[in-house]
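We begin with a single chain expressed as structure tokens, specifically the form predicted alone.
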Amino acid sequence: MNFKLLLEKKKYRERITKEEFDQLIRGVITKSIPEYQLAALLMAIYFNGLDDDETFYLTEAMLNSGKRLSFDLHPLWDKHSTGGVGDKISLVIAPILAAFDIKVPMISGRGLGHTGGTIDKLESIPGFRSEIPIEQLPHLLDNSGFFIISQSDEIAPADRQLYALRDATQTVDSIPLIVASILSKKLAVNTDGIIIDVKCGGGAFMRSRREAETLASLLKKIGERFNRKVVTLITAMDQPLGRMVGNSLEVIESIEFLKGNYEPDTKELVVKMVQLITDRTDAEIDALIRSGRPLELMKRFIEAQGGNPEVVEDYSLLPQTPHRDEILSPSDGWIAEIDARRVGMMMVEMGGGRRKLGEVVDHRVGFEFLKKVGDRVERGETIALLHHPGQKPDGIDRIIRVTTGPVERRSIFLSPSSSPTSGAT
């Protein structure tokens, strides 16, 4: 392939052909391509986009570049965040989910940049693997229902090396390299649908709702051309998603909620989605959750991928920090702002999230915030705590506003959410 010429085309906004996609991704994972070029190639994309064919033909490509799975045991759904502050959704919708019988097989990622990861709060249980064989999936998908793994080199092996380019180049944000590298391991599964949560707001990827709409259109369009349903939800990441941020608290809080003691926002979005998937009423969500059942498919899941179950009922075995300091309100009033994008940084900082890929993270580290936007607070109360290693990120005073006036809480669905599918695009 001539490289150049491809990289001229999209220079000069012309179409990439299915040909020359196919080309350039056995050159991405035989190597053959310079790095150099491939990073020129995506800030080309970057600038001047791919249009729907292309994205299609990037896609397939990408899926195509591994293997794909197949299960027996059906329905099948397969849930995605384009990322977020405290988003530690996957962990409490997919036992859910497997207890309305409805299997679940994850391929989940690392955190990157602001934004937490699954599999990072997933490996701060002692023992945990989620790098399993795929010959053994199937017994994990019979015994929990569900599974919730890493990519692997055998699954869209393409999409990991473009990804640390899109990263290294700050192309991460392009809207068809986003659905390219969602849908093409997602697809590698022969789910029944996908349900994908497009992040909104400061601390997501999409900082616009126009963009979290056009990303949202996008993949549902082009799952829908590999004859796949994808359901969509647009939501709000101004302020952190539930009251923990860091992965071993996340845990805390997942393992919380299957207990039934749930955050508002937390359980906004989990029964949403059990809705856009199911028929399942309120109350039927809330008798299951309240059963034991999903905590117990959780407990089988931890073990089933060599993680203590114990963590269940004793937190003391999740990693801690040996400091946690206060965050005190500045003053009488409201709380009018949660930062999410400054506490996302700030996790980076303390070592609980990566700036490159590869990175070893801090699993102890992060945030218990006490508070939330809306919440009526008094001078000196303490509205946060902080979990740290022994020193504390610069600007902690700058992340939580206080206001004079009330503050309305809204919801967290920017989509329109008054039934159970109206919250899909």
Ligand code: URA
Contents of the next structure:
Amino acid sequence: MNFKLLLEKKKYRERITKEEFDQLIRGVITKSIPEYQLAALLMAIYFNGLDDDETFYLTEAMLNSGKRLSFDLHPLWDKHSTGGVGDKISLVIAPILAAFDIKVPMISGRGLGHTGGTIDKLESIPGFRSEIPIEQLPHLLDNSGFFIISQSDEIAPADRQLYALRDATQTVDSIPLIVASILSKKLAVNTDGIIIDVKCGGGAFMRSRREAETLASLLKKIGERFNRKVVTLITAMDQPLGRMVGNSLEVIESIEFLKGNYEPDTKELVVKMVQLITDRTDAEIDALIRSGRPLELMKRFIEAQGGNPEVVEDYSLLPQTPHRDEILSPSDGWIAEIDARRVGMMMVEMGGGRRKLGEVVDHRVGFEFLKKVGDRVERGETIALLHHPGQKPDGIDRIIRVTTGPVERRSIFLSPSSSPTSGAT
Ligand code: URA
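Any chance you could show the form predicted together with ligand URA after that form predicted alone?
Then the entire complex follows, led off by the chain already shown.
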């Protein structure tokens, strides 16, 4: 293919055809297109965008770069988040849905940039394996009702390569590229539906509500062109979700959730998601969790993927830092801000996140927030605990802002297009 011609087209905002996208993705897979030309194309797409047809063709070509997985068990749902800080919802929702007899075959990512990744969290469990041969997956689904595996070279491999390049060229936050990236992986499995949590705010790729809404509606529109039901939510990612941020710390918080010890924002989101898929009431969801069934499925899942299920009872089996420091309130007042992006960046600085794909992460480090936005604090009171490896990151005092006047606690659901309390689109 004449790649320079393709670059010329996108430079002048002309449309790329289906055949050209197919050739492009073949070139990505065979590595016959130099990375500098791909990088230039990504940047041209970043600035000039793709229309709906182009986004559909790119998604289709990326999807066809790998295998499809098909399971006989139904209903079958997957869940995805566009990425945030402290977002451990996948670890919680999968066993809950499985306990409601909804199977969840989940292909998840690792953390990148300031955002955390489900696979990194799970890999803090001793022995846990995220790369499982495809032929074993039906057994896993049968055994625990869900599995969570990492993206391999078999499923949408074009996304893996393009994602690394997007990360290196600062072109991750392009709406059509995000849509093609997410859907090419998620459509590879024959689910009945996909629920996608579009994160919005300072700690997310989509910083404004308008961008988040555009992303949510394009995910739906493109997904539906593949005849797949896509349900989206738009939720706030200004402060970290829940109480813990960090790989092993978030595993602990997820297990605590399954034991019925809920953080309010996490509970709000989990209940909403379950209700978008099933017609269960809050009380039924609470009763199911307290029955212990989701926790039991979590144990089975951990064991089936090679991990030590004892972590569910004994958190000391998870990696921990030798140092824990308190972050104290500088004054009397109310917490006005916990800067999710800075928290995520500090995670990277402490080794808990990665600057580029392939880096090894430190599962031990993280933050434990004892207070959240809207909480009253007194001068000298502990707001958070920092779990660090020996050296504290710089600027720790800049992540939390305390003001003198009361601050309202906000719902995590954002969507002006319906009602302020309903974030589902
Ligand atoms: N998650 C993905 O899988 N891909 C993106 O491009 C962004 C978030």
